[in-house]
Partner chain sequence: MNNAVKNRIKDNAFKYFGIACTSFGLLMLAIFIGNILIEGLARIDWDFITNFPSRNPDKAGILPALVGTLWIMGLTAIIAIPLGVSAGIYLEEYGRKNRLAKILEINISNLAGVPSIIYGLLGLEIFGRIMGMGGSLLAGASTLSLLILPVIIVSTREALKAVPKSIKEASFAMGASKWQTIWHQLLPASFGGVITGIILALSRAIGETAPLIVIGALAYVPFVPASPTDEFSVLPIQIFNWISRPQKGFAINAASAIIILLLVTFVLNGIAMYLRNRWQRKVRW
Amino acid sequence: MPRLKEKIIVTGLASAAIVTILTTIGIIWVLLSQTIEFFSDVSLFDFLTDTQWTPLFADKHFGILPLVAGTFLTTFIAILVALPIGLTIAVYLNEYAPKSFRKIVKPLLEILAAVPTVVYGFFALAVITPFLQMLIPGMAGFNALSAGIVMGIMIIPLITSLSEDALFAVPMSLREASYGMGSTRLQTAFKVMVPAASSGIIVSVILGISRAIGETMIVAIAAGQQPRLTLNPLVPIETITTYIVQVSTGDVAHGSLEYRTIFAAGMALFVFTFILNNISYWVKKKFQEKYE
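Please output the structure of this chain alone, in the form predicted on its own.
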């Protein structure tokens, strides 16, 4: 009887793994098949080099660069906000805060991660943008800056949680050795603990970037829908995810060339996140080999 239960459990776990693999293969197949069909009508060279993205206009251009620029601009702003704040909170919780305070604050941060992104989007549009317009006259109502800032707030819990776990996993002997050498708590935190936990911190940042690149509702609500090749955060932009939402919920004919653009854009997004996830895996594995 115990062996039968064990076989049932093993079969269930294997089935779950197979379902996950088949789902991934199915997603890749749908994206790839539609993308290949798209590139039978559109030049891959134009897709990668053209500086205009106007597939829904009469004068059609299929250059992905404006969408990539908007995606990475908002992601860069988000990381500029989330990394220093998230890392500071992680260091405080691990090095300074009492254990009772840490047990209260960390779950609260994780609750912040559960807030629906549409709420963040309306917060960016209704609160952050008007506040920034008071500080920066002439800033557009839809812009990359407010969307990026709120995306940064959204991924703070992710970076904080993973970084704090990495700091907590550092052996106590390193901290004690640092104090024994006469280091202050601040020196120990940032010159010993943070470097020792750098693999986990780097992975948290890369996962945060992946999360920001794939974000949809915040940029769809607050950043606008104007694809432009710019690094100016004060003007409306469009990201890859925003464009996919725009076409998916619009009146574009199913199966048309314009409709297939969402699969090409989705494949580009998949490639970016796939590369980032593999980089995070490689970094984690590299540091583990270094310290083993």
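The shown structure was predicted, so the numbers you read here are calculated from the model rather than taken from an experiment. Numbering follows the first chain given and starts at 1. Take the two forms, superpose them, and find the largest set of C-alpha atoms that agree within 1.5 Å; that set is the rigid core. First, how it differs from the form predicted together with the partner chain.
Once the rigid core is overlaid between these two forms, I21 does not reach a Cα shift of 2 Å, moving by less than that. Positional change of V271 between these two forms stays under 2 Å at the C-alpha, relative to the superposed core.
Could you please show the structure of the form predicted together with the partner chain, as a counterpart to the form predicted on its own just displayed?
Lone chain follows.
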């Protein structure tokens, strides 16, 4: 019965695909169920407005703001590094660099992207921080600045490769039109190519932000573990992800309030990245329509 056999195979393939949906349901269910229990002990108002996060201390406060501040501070620094450098590399590779050079650089950038994040963390702590301490006396050993800078370096390949794809997809005729009117490469790049590829570049930045918000090991190693509501990049802070690692490496009993805090924190993280990913998906869809 070959027809039956085909049916069985298709069912098997479809079930494998369904696993991805179960994963999403699992993530949402796990985060939601634990978070709901968390909020039976802690008020949502405190969670969102309290300026202290001290669940592991005797005097417990559950204000997520310090963790959010830490997360956004490191993310902001990372994008500040990654966007100009990443975009410049993309424009340079696409408009200026000889083909042979491009062929060498792209795999090297891919290597940069393949390095495990724990290694970047080591780099931040052991190389960047001592270097910055020479320039900025009084900077703490753990700080948002070096973690953010190294996170930025980590994100450069992501921004470069997505922006480059977007630039590459701009029809050749547009570029030729610009050169035909006597523009320089720089004018062509920034007056014609970058605007035409803007949605793809925006997507790369959003994904870069999302990546930085969710990044764990670099900040866990180099940025410290002190939740603090500050925008000072020179002192130790704590991000949402670091807090989850901090609790996971310690001894926290399952079912306790402390245990649930990591799911509440995870929920906050999930919401941020979910929104960003959906914006980028939506921008990408719009962008595809434009070219087809």
